[in-house]
Amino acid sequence: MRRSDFDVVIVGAGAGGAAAAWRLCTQGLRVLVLEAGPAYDPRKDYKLDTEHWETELFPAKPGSAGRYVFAPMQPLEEKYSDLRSWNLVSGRSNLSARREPSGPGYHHVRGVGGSTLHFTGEAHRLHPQAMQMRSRFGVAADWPMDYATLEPYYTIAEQLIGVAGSNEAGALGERWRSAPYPLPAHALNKGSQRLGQAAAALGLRWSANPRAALSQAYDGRPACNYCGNCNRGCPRTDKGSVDVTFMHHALATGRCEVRSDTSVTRILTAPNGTVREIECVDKLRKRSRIPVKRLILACGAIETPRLLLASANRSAPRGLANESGQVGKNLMESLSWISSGLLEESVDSFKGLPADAICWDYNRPDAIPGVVGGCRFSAAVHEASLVGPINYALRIVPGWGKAHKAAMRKTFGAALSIGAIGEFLPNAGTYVDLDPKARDAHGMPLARIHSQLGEQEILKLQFMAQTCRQILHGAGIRQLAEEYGTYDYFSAAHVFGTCRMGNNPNEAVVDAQGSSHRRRNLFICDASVFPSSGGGEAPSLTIEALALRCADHILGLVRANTPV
């Protein structure tokens, strides 16, 4: 393969990689996208029409989950026992004395579409003040741009995806918009309406959640049918995952090639320090090298630092693009809480759109008294997976035999859940490095995740748990049935920060455009560049906006004939 075959090579086909590919291809560049995981066919691979839909969750395919290891986590303290996870059927969930990974710990998908294949589809803009955490509060780091810089790119992404949202001032808060949402907001289901009444009684504003799910037919895709199972994969393509939006349109240009089941194992550099080629292994385990002009890494906040650290060489002994020493540092994970309870009557809470309602009142970084960093609250029955009878029986309706059957009939559809996600501040004990022993099938060291909750995270979790319980009580819940949080479990769908962006090359891995400070043809377009996590916003829309901006920067370099 000649160096001139592609203008840009992208590693990773998730939110950042797909958005960058679309922007570059539609502007005339030739792009190769390499994805370690498989391709998914929504109409064949998602099994929501089978009798096993509730137990199968998102369908695993060979190579669709990466391997990671975890360093020992912090001990659990009895004084925080009210933050331990539990349910009515089995009692306390984590019986160990330490925080533990829940399931895989890092909940992700390797595949064409990345984790948007199984995401709920929340489409959030970052709170403007969450971009100034260092200058305002002395924590995390400031973003090297402001909200106004990203706003046009948010709008482009929303228009391509077909985001449905409310344009009312109360729903927008400080996230001003230059254009309305392309589609009207979804109606709230009965359970969310009940939660909204309780929130209003506490003085909290409850509004439609911006969603990458179509409220009307759009761009050749049908409107949502409200099956409530976005996290299991959308067979109808009404959910705005990037495989059916950005990547679909990139491929339609004829200038984009996607190679799935292809793992990049090392990045090689030229004597002048620029990226020269990449080593990869395809599905037949055939190894090859691909020359590159410009390389975008979009592998996520775990895999991107892993690849950079594994690409250490004589001129970069601490890892590629790691002159600052910040590759792998500043990991920020999901800080979350869900409380669930049972009403005395059914409200068909399993119906409707997941996370259809949200409260932003505590999203500002100074909104929670005595705590730095904000949070949000949202309807969460579907995220708690309380949408089918099996999970009711296993988790929240105890008993056996005829009495249990009667209780199930009375209870099904009566569950209400409210979830909270909050700001995670970087700390020295939370980071990613390479495990000294464990390796994958290609001989590449596995990423090792270190995690530690700081005092601010625990205080925030206490506030989040208390507020969730208050809202449920106001909605008519007399007895809680289950609570689950990240005090005793590492359970992260959103991770950030391990290659943070910034203007100072001694403190950051990439600059404001996503370009390596010292490797001029290396770029990063994923959540690893986030200087702060935000106060509970889902990150995919911000990743896409950053990727579009980075792509425009690359286009400018190409048009100016900037040497690589």
The other form holds:
Amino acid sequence: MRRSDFDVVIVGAGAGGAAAAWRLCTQGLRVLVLEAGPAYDPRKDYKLDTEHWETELFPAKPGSAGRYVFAPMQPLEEKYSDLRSWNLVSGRSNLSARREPSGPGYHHVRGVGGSTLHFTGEAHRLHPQAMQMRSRFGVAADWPMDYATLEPYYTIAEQLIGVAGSNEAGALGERWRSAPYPLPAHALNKGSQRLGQAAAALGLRWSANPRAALSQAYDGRPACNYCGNCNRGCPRTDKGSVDVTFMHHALATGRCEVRSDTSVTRILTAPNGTVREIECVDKLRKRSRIPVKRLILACGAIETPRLLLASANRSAPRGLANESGQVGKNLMESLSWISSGLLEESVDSFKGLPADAICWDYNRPDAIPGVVGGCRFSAAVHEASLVGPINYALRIVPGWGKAHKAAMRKTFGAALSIGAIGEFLPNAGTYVDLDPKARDAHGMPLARIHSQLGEQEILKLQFMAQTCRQILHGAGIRQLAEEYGTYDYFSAAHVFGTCRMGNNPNEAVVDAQGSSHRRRNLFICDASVFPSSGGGEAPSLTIEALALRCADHILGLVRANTPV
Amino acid sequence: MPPSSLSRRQFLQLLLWSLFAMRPSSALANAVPEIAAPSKGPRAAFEQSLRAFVDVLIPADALSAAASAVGVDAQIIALSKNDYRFRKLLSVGFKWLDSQMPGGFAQLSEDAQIRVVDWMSQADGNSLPRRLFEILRYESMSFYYADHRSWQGLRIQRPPQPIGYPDHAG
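Would you mind giving the form predicted together with the partner chain, to go alongside the form predicted alone above?
Let us now look at the entire complex, which starts with that chain.
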């Protein structure tokens, strides 16, 4: 396939890029996907069948971790000391006086499959009311579409992935469906059953969480065997990461080419303002230019604005597609909390599917008293990584010597964790720009992340923490063992909003189809287009639905012979 | 969902930032009886003391072996070869520890070793003894429980795959 023969070039092989590639290829277009990170082989690269399985989370490979810079974050206040992270072994985790990134801070995988390679695999539809935050509450921005517009695309994505979920009305809430889930819900593990009883006693509805993990064999992939380690990479391929779903089927058409380990460093434009070609560096550090007819950016809410800002030129001095000045603005991060404790006896809580159960009762944007924006609660022992003896010993079983060995044997499997994720409202202090000094190996400026928690976020965190503690107490936890939250740490797997979509070109980077308002052959298919974050919903399914819709728009343009 | 455990690198940063501002305490003297020391080279002394220390942290019992029996001390030494800061902490830390008692830590009785480690575990958070204890506990537990021989008596006896836990709900 010659380079100039590609109808569409996609940058980024994560949820958005893979979904768009699949839709375009299966409808007859030829697609080139460029991915900065490596390709993973689930059967060789994931280590869950070795005795060292617990020593790292998702396995790193050369190029799989992006580099970012953080601007100094806000001082921590003593009045919020109940929101500090701590555990029984080490005490308080963040000993500094400021909020800091936790590890890399932005938890992201660069690779064919993107962050779906390490995601838990929750397959959520956005709450319909979470799409109208400005018109209803005067915050964030409205989505330029409603739930009904996205619903058919949610259904397509769920069918391709093989989402397992409950079709009972109580589990669906206000998220109406045109078709049932393709697979039945998973059975809850014993820890989640215990949490469910406690939640019910508090009047909370606890239901099976819709999961991109197969409850039955589907599409040539086996059913999940409940090893509990989705975040370390699924060697069986039953988890619906996009490498084994969308991308697998895109490649099967013969019309898709994926080039891994290839970084795009600049987008170049024609005199008429359209995108003309891209500059990239391959794994041998060879630079080249690739002409493009249509370009989709799907690099995520940090890397997509970075590439646009780094592509500034004489006719676009503030960055490409940044006529609105909104590229990099409106960053929304993950607002999260996890409380963990130990039961008197083991319930083998390390077994089963991560986040197998969820409570949506506070997900609606006006559901939490006194704040705007919702949240959700879910079983979280696996996502807290309390699934093996190393993490027990290092975090929640203090001591040493023979007594410690005995305590390990008594308590292993007794940990219960409940997590909450909440809505983050955009604010002027939270955004992405280019660091003036730091550059990557290719000379490209690094993204610099600025983060500021607003009062609404802190109030929401307090509600989330208090509710988590109440549920654990109801489940029989008498002493908490660890708490971890984003008051004292920047720790985000889900980031949004830095190229927001909207109908007004003065306020939005792309339109409702994902098309740049001013660069008509430039499209964005990732969470950077989200006008609001939602109330704790995992974003991958919505990213995929938006990408499918964007792909259909491109197909329409191609079929109508719309000139590039 | 992000991981909530510290990485080894973060942990080291936390422990080492004030390493050279630390002073040992004379209170240790009360915990340690004097024992005559056999003559040996500094490298051998360090390795003996490290081995003894990790075995105090993780001793053998009826079900599973001590830390050194599964090679924890050797893995700590191997790790230090690639990490200057860790190597420096071990060097300074064990030089201090062995200087506190004639013959060094390894020559103490088991009871005395336990008393020393207990004292170190409760020393001031910014002191060298406490930081040496914390990093050795962290590394020892990490290496020990990554070895299948440590899993005897735990409710996990094999890696999660390839079998998984099909009995998760029952």
